[in-house]
Amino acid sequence: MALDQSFVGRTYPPTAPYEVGREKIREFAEAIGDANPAYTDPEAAKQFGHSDVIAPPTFVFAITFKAAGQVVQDPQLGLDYSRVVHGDQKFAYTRPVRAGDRLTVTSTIEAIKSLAGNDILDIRGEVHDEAGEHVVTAWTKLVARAAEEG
């Protein structure tokens, strides 16, 4: 069943603040194999002009994807998550994420398309710090595969 086009433009409430910790950044950088010292060493980060360690660019996926859960779990949308695969991800930064940031995410459905029986859902996550300043926009594309016939 195709997703309801009237959901395009629907914005969900901001998430509770997520506090970015140095250890979380270090663990993430280690997990992706990125040894950039700006991710683990506060002094190195300061030499690059940052007030504290910064997070690798894809770090915010964890919080923006969790925030997109508000969309996915909306019973009125009718998305069958058991058929969903992650289609694409992209980011546009105003500034890097830093240790100590308290970030909120506001998710908006940007597009709903049907293609070959699959529903394609584009979700935009606007990430702001506790001062209300924009940090990054993340776009997530989810594909709900068509039900198999027979």
The other form holds:
Amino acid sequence: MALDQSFVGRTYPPTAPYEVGREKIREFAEAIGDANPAYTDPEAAKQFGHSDVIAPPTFVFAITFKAAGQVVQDPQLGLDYSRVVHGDQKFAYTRPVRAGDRLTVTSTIEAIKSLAGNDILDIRGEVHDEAGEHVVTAWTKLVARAAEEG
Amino acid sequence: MAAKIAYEDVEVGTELPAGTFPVTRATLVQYAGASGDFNPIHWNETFATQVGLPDVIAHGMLTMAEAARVVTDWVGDPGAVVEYGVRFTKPVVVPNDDQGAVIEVSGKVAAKLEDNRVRVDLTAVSAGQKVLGMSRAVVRLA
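Since the one above is the form predicted alone, can you give the form predicted in complex with the partner chain too?
Everything in the complex follows now, all chains and molecules, and the chain you saw is the first one.
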């Protein structure tokens, strides 16, 4: 089922702040098997010029994708989430995410396309800190694969 | 930022040390918990096959995270990454055995940019297939 084009350009309200915890960063770094000390040792992070431990580059996706849930689960949009796969992902960083950040995400639907029965949805998530400064922008392309015949 | 690689020491074509990253079902469960992505296509093969996948597949974001390690291990400071993007071209299929899957990642400097930045192009392969396309990171070097 083709998605409603009128959703293109729609921006959802900013999320409630997500507080980035040191131990959450550690848990994430362990899950991806990455022993870089900048993720777990505040002193090592300081030697790189960071005021506290920083998060791996892809960590913020957990926050932006949760925010994109507003879009994905919007019943008016009608996306079949059970058939959704991740198409593309991109991040542009003003600075790394670090422990103690309180981050909000503002999600915007950038594009909706239908290609060979697949619904393709481009969502941009702008991530800001408590001071309102930009931290990172995440672009997520989701593809709802066409249902098979029969 | 404090990258340990100097801009003047690299040129277009400079290869980064490659990485090999094993992924088992246990890895996927751990990543699901850490990332909050509990989509059953990443842990439930009945569900995965019902929606037309060959088997349980790895989270694309896990593959993206592993590929980034080739860059961050090279520069030292992960905060040196200023842009990073990928296309998920093929799923990493993770069988329910002790071996699981392996993701092999290589990278090379594709362009030297302004402000001590370089673009690194990455290649990620699992089971002989490219699992990422357009996989590029922009990194600020020392």
